[in-house]
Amino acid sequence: MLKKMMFYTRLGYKLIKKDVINKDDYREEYNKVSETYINWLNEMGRFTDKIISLEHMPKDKKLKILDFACGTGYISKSILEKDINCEITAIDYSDKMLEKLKNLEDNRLRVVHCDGIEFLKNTKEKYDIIYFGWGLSYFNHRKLFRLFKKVLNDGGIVGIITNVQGTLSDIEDIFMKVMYRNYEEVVKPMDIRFNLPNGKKGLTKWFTQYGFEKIEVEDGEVLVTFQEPEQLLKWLNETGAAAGTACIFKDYDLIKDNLIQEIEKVRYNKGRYEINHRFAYGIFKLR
């Protein structure tokens, strides 16, 4: 009981005194999974291409894009690859990420390294598109599309892909165990529960509050399956779907054999480890 009370103490206090993860510490964790974010890509790529629709693209101008937090560009190289007529401005916080964009020559391309909440805030630009791709629930939601609002054209749209509530079932119950069984190797909380909406239903109520209207929106999972429970956690280390959850702990290697034998318990299914990845696309225009 103490121990428990202690625990929750020293959270409370963290949480108070925002002494949480935030966005620097996500950007090292990016950096530090660039060389393998195409992991990620490989397996949640196809899904993104749906939000990049040419049947959404106004026709008869040339098109003003931003891609909001690009990571390592994959929107951006997609667009560049079709007979397009455009512009566009990818833009991320991670400068590891950014450099397996950087050294694509195409003067269609603008590469902007810089947090994207600032660079909303003082661009003059106004953009037709604006592409976001998985990274919602790094950023607070009403500013966010406030900004979008904002730097976007009468009658622009948003192109969005997102996780969703329920994505990495038990995962944060697993890491909420682990904390709570190392409360004194904790450095920083984490919660980015209330970042994420509640599928295409939740996605489409927060862009209709900010005067968007749904022109596309669906749901999405996909299950990916490991033979062992290392192989897991390091899914979740390599791809960024677990970003931040390394900042918790003093020292992250100590702990990763709790972490272990955690999803050993809960995620074991039938001779295999497996771990969703639960999200909604969309296409979104401002009225």
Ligand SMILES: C[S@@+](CC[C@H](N)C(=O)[O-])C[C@H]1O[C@@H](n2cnc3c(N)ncnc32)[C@H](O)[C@@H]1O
The other form holds:
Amino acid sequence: MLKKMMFYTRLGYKLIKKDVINKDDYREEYNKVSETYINWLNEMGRFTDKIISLEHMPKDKKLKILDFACGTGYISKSILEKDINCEITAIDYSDKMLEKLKNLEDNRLRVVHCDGIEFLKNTKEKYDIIYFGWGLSYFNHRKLFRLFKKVLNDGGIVGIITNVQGTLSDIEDIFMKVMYRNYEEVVKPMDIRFNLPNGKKGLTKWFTQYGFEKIEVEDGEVLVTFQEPEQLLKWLNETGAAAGTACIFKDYDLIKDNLIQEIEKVRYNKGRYEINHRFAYGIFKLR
Ligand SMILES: C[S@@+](CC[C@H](N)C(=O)[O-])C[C@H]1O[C@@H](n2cnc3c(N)ncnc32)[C@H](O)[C@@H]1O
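Complement to the form predicted on its own: the form predicted in complex with the ligand:
Okay, now the whole complex, with that chain kicking things off.
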């Protein structure tokens, strides 16, 4: 009982003081993930492809495209492979993720190493399309969508794919349990849950509140399975799916066994360990 009180008091205090996983922590995590992010793309890139459509755009002009939080540039690369009259600005704050874009020599591409919000606030440019893959959870959507509006031309569109509530089922509880048992090891909690929309309905609601109309929107879910619980944890760490969680504890390596034991108990299904990625994707147009 006393332990529970101390745990929640400590957690509450850190949340109030905003002593939580922050932008710098996420950047560091993505710097580490950059070498293995390809694993995510190999499994999930086929869904990102669904938003890379130019169907709703004018064909008779040079398109100005912003690949926001571009990471290793999956979206930019796919567009450049098409024969399109365009100019792409790809922006991300992880230098190591951006390194994977460096050797791409194409004069239609400009790579910017910068915090996303600062970029949107300061740019004088206007764009016809913003592509935004798998990054929404790292931003305050209210602030972000206002800025998207600012930098889009009239009738401009946003193509987005994002995790939604219900993704990585049980993982949050597993981390909470391990944090509780090892509360003296907890340096910073994480509050990413609040940044995820409630499926396609929630995503549409968020966009319409900021003056966008829905062109198309869908829900999706993928189950990834593993023979061993260690592999599941490795997947979370290597793909960035649980980016930030390593910074919760003083020494993540000391905590790993506890996490694996919990995964073993909770995510076992018919001889395998599985994890779900729930997401929504769509195209929204500025009214
Ligand atoms: C899951 S990756 C997505 C990369 C890419 N859009 C894709 O579809 O593969 C999320 C990216 O968001 C970037 N990111 C997170 N917060 C950011 C911020 N405040 N400013 C710029 N980039 C940010 C990370 O560095 C990381 O590269």
